[in-house]
Amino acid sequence: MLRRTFLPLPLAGLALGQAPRPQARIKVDPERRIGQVHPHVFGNFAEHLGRCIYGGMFEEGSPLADANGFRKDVLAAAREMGVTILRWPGGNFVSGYNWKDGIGPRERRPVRPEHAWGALESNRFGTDEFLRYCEVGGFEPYICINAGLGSINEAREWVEYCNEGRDTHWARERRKNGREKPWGVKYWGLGNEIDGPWQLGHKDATDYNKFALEAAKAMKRTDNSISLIASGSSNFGGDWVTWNRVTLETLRNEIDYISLHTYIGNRENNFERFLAAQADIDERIEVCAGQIRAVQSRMPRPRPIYISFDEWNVWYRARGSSEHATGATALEEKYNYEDALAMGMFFNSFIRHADVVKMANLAQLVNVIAPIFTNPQGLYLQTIFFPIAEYAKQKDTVALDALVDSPTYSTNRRQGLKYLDVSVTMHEASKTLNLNVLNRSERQDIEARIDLVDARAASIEAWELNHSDLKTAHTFGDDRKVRPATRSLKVTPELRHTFPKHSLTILKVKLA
């Protein structure tokens, strides 16, 4: 059951019989800085799953593909969306993947059964194709190793193949396959969701960390410049706190990040409870950040360790026993307007924790729980595409700690949730504030007074995503229903703005 609480309202100026409008306050001090919003927070993820790779990113022989087989329309949409870093090849897929199957002449590569998602893997898209895709697209590559059924030596050799510049066996193999200079892959994940019983090669915390520690040592002896991401817990039904504590204590001298994964859904068809997931996201980040600080407190010269939120999205329709949960059309989630609002909730949380969340990867890029959806003739943009692309413009800004006083509501699990979910960034060069405001009330517009400390507005532009129907979705030839609108606002001595019910607004305030 939801319980709503609204703040008292001054009644002056209301017409007879008019319902009072809930009031809020947002106070922004440009000196209250959290940290840099790292560009890699606007990352993405591509897994060998359904039509993400084959028929999405990569479609040999298609008139829409370039000479590499890369779909040019998908690449253009990914650039427009602001993708900065791309994680590959999984995901659950990687825990049964041998990277050596995906190099060399394509016609000689083995076709193998793939036991994570129940498909056949042709291996026609492998390491060199992925790294070339990133090079063409302008994305930083992030490779996740097989810590399930794979070996430490396979991981070490993968780094050598990608990054070795000397005349070694695997460097020669790379050159033989058409790449003379090293690819220079900086970011490497030490496995995927290994705490999950669903994972091939599932391990407990002790066994995983023995493997990950030795893999980290071997990989860094091959290339000491790489950055490593530990497989943090994704099994929040289990003892995820202990898993992360053991992982941080064991790998604290080797890793640069620890990963978190979260997917949300609206199975109860309750909009406000759906967006209450913000509290879970914040809590998981804050617990993990506290564990990082605890580990570092016992180190004389602690190395920086950050959070990589390298899988996140709305995902609940196309999973479980659904006909679209496995096989050639696996996980083809069709997103609606309320899912687009959830994008703002995730990004607001990442921005509010910009001091520790330095990477995040939306899962996934195309067709599979994705903002881009293709068929052989073209593509359309799902509703979630537009907030992702807009937030990505805030990379390299500074996150600010705003004071937010808002009407609240409660669910059966959470109390005192603010209807206005807010994050604020500042672009220092242009002296522009971005006030990112998600109104989670299903029925109430909320007016907010905006107080700027030691600053005043010269101009204000509003970017707003709004639609009357929470369930409105896009499809081929009809992807313009949920689109943002922009307009200039009048600057007044007392800044006020009404945030419409179930809407996402970004106020761009240029300071005088």
Ligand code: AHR
Second form
Amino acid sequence: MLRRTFLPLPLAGLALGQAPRPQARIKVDPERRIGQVHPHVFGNFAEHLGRCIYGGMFEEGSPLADANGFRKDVLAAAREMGVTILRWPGGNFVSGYNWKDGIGPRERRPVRPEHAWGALESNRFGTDEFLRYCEVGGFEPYICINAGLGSINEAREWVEYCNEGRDTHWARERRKNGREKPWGVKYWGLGNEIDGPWQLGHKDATDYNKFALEAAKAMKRTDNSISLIASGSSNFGGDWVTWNRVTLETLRNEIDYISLHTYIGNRENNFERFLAAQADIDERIEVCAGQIRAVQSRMPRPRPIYISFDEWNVWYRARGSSEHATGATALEEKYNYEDALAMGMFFNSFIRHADVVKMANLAQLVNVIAPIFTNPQGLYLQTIFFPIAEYAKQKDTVALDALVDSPTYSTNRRQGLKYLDVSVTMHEASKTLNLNVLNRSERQDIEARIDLVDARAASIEAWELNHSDLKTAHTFGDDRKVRPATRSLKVTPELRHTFPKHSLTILKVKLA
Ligand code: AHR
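Show the form predicted in complex with the named molecule, please, because up to now only the form predicted alone has appeared in this conversation.
Following is the full complex, with the preceding chain placed first.
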């Protein structure tokens, strides 16, 4: 059951019989800084799953591919979306993956059964292809090791293959495969979702941490400059708090990040409840941030540890018993307009926690729960593409702590959810504020007074995503329905703006 509360209204200016418009207030003080919005918050993820790699990023012989076999149209769309860092090769896939299968001459690479998603893995795209893809695309690479069925030594050798500059066995192998200088991979994940019973080689917290601690030691002795991401909670039905506590306590001297994963879905076909997931995301981040602080409080010289939210998205249709849950078309989720609004909700949460969330990777890049969708002839952009690309423009900003007074609603689990879900950033060089405002009300436009503390607006541009049909979706040849509109707003002494029902608005306020 949903309960709505709207604030009392000033009645002046209302014609008789006119429905009062709910009021809100957003107060922004440029001195109330949360932290830098790290560029890696606009990261992405590519897994050997369905058509993400093969038929998405990589299609040998396609007229749309370059000499490497990389789909040029997909690379262009990924760049347009502002991808900064790319996680690979999984996901669940990595827990059964042997990286050595994916190097050397392609025709000699083994085809293997793949047990995470029930496919065959040709291994034609491997470490060198991935790192070359990142180089061509301008993405920072992030490799996740196999902490499921894999060994510590395989992980150590993978670092050597990628990063060793001296004349060693695995550096020689890399050179033989055409890459003279080290790839210099800085970001390494210590496994994927090892807390999940669905994971190949799933472990309990004690066993995972024994493995991860020794893997971290061996990998860092190979290259001490790498940054490590611990496999944090993904199984929120389980004892996720204990998992993170044990992991942080055990790995506190080795890791730079702990990961969180969250997928959401509108299973009940209830828009406002769907977007109430913000409270879960905020809570997971805040609980984990508190756990990081608790561990650090007992260290004489605590090393910074951040959250890497390295899998997130809407995903609920192409899973479970769906025919798209596994196989050739696995996870080909078709996104609609309300899913696009959920992108704003995730980013708002990451930005509000910019002091601790320093990396986030949308799952995934293309075809598999993705904003880009291909066939052999071309691609179309799913509805979720547009907010992702727009938020990514805020990669060089500082997050500000805004005061938000908004009408609220409640669900069975949560009270006092503000209809206006807000985050604010400031681009210091251009003295521009970005007010990211998601109106989660399905039925009510909400007018807000915007108070700027010790600052004055010189000009305001509004970027707005809106559509009358929450369920409208894109397809090939028809991907222009959900597109943002931009316009200049008049600057008045008192700033007010009406945020339409079920819309996402970014007000770009240039300060005088
Ligand atoms: O992104 C799809 C899957 O979701 C990943 O393989 C796994 O890590 C998560 O459960």
